[in-house]
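Below, in structure tokens: the form predicted alone, a single chain.
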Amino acid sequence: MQAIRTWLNERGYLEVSTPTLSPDLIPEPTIQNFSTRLISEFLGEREFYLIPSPEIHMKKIIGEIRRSIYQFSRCFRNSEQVGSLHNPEFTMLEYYTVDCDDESSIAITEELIGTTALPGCPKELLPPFKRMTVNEACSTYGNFDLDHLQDIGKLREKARSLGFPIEDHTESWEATFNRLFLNLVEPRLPQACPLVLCDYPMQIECLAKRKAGTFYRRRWELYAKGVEIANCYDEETDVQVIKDYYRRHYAMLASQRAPLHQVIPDVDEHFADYFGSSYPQSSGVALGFDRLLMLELGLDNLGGVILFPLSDIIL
């Protein structure tokens, strides 16, 4: 951390410390969220939330200071695997670079791991990076390419005939492009070296940029042994694409048949209004410290560098 800490904070980042605890969220329709109640005396009862990421505040303090920013943060993830890989609470490190997109985020996080990697730390996390878009590895590992199956119809019929028995055409083209990934294309994925995948699919909602004249938006993965450690966008800056990405996923949250213990969280409907024309280029990367150290250390389990980690107790 300290080494981490030193890097970025000589090449003009600076570190900040956001809230835990959050009034409101990012409507997120794949991440499920720890909730708890503000209860005072003299303010009532209110729902409040465990963080998944940092983001929702980082992001208002770029709009205000303009500049790069960074921290690590504890962050928590309800209904997930509790296991080698997965802990309901973890540390993320998060950090936005100002006056930069998604590429140029690969080189800084190429050099970052590779200037304040561990001694000892196995070669296949060293730099250089391998890059691939999504597609090419759908199309490698997969035997599916994207650029044909953009009609859910079209997703389907060829997940049929991978062997996928796709039954609910409720289920959407997110969802069903997973089975595939998850399935076919991230087991095969090659391990030599770190390898980032960009370009992922428009239909995966978030708040990365749309590449022009494409399928696919600004956002990359990068992933080390086969294990996904990090989560980079070219930042959406534009206020109405904003306000119906809120719009369209609280909407879907809300209406999803979900089981009683899910939590649909508040959301800020002003958060839209902190960006426009005068919020600065951005892009932010989101990395799991504690993934990323359990690698450098050759583990392959979290326990290793989680005190106390969930597991150990429960299971």
The other form holds:
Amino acid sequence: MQAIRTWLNERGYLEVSTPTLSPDLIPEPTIQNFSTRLISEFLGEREFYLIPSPEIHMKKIIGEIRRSIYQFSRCFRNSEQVGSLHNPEFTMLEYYTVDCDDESSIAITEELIGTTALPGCPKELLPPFKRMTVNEACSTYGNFDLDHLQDIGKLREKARSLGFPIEDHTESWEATFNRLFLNLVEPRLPQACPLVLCDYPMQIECLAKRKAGTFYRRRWELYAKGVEIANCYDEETDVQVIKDYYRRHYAMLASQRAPLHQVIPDVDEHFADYFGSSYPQSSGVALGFDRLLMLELGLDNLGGVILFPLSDIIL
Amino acid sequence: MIKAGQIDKGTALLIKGQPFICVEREFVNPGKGSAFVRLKLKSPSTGQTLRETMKTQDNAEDITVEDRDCQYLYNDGEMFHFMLTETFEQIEIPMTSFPDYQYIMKDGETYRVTFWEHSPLDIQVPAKVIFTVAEAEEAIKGDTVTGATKMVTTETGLTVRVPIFIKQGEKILVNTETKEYLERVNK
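I have the form predicted alone already, so could you send the form predicted in complex with its partner chain?
Now the full complex is given, and it begins with the chain already shown.
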């Protein structure tokens, strides 16, 4: 951790420390949240949430100070399987580089991991990183080409021909894509060196910019020894796009969770207003620090790097 | 029918007419995507393994199974021989279906065996088992490096990496899934 701090400090990144308790979160229907209650004798009670990532605060800071920042923060994700690769409370290293895009972030991450790796780190974790687009991976390992499967009917037909009958006719493009990706592609991804899988399908909605003239987004994920360890966006700054994302994803999240009585976090309706023409171009990387450490030590279980892992308590 | 998200380790499923037992289950949320469950299924009769990744909302055909107490008698190199404690009936289970169980199960001990339509599907071994150290190398004098370990063999033939202070005849608690030493048992 100290080596990473030194590396980032020397390159002009400012270390920040933002709250773990937040009155609102970015709506992300696929991440379940922890909620807790703030009780004040004078101000009454209010629901607060444990952050699943420090993104919400760090993006506000970038808009204010317009420089590259990072932090190690405790993050919380509920309803994930407690076990070798997941602990509901974990440490994330998140670094945002201004005037930088997703491409340049690959080189930054490559140098960061290469320079700060622990002695004896397995070579499968060290540079050079192999780069591949999601569609190249799908074509190579899954025998399907996303460029020609943008229509949901065609994607379902392809899924059927590959042995995955889709029974639910309301299944989204994203879900059918992930069904094929997880079954046919991910298990075959090369593991001899770190792999950057870039250009994710635009249908997987997130706050990463669209890649103009393509069906993809400026987003990549880093896999090492088959484990996802980092996720990067070329950060969306268009106010209207962010507003639309908030509106649609909050509606989706609320409709999915209300019948199941799951936590529906509040959202800040004015979050999009932090962006706009003066907001700097930036690229953010969220790196699972515990997973990185686990792999650098040649381990296959987070229990080797997290003290008092939840798996020891509840399993 | 059950939802794929409800499948747990030990759940018995019928796939293309053949019974399978779930031996590993992992929930996966592909980056910003819907919830999936990754399953490793094993056919107890053939030893064949299947890997399936399903949406948690997908349907799967589960089968009703029955657990019965069986005393483990011995193995003959090909088959595990058990006796049903209720009826004294003897049954055989191919060792290839549970390749490492010969080093975990103890002769004469009773285990829960899962049956489907009178055929044994699964042997349930406890997650943690106390073994006696049958063979252990002597600690080398002067070897005081913190965290030093050595290999020992249990009475069942399981080899386990243990801290250097463990001696022959001592009892140790072992995780039967990872085969890792957990602690010395002082009783």
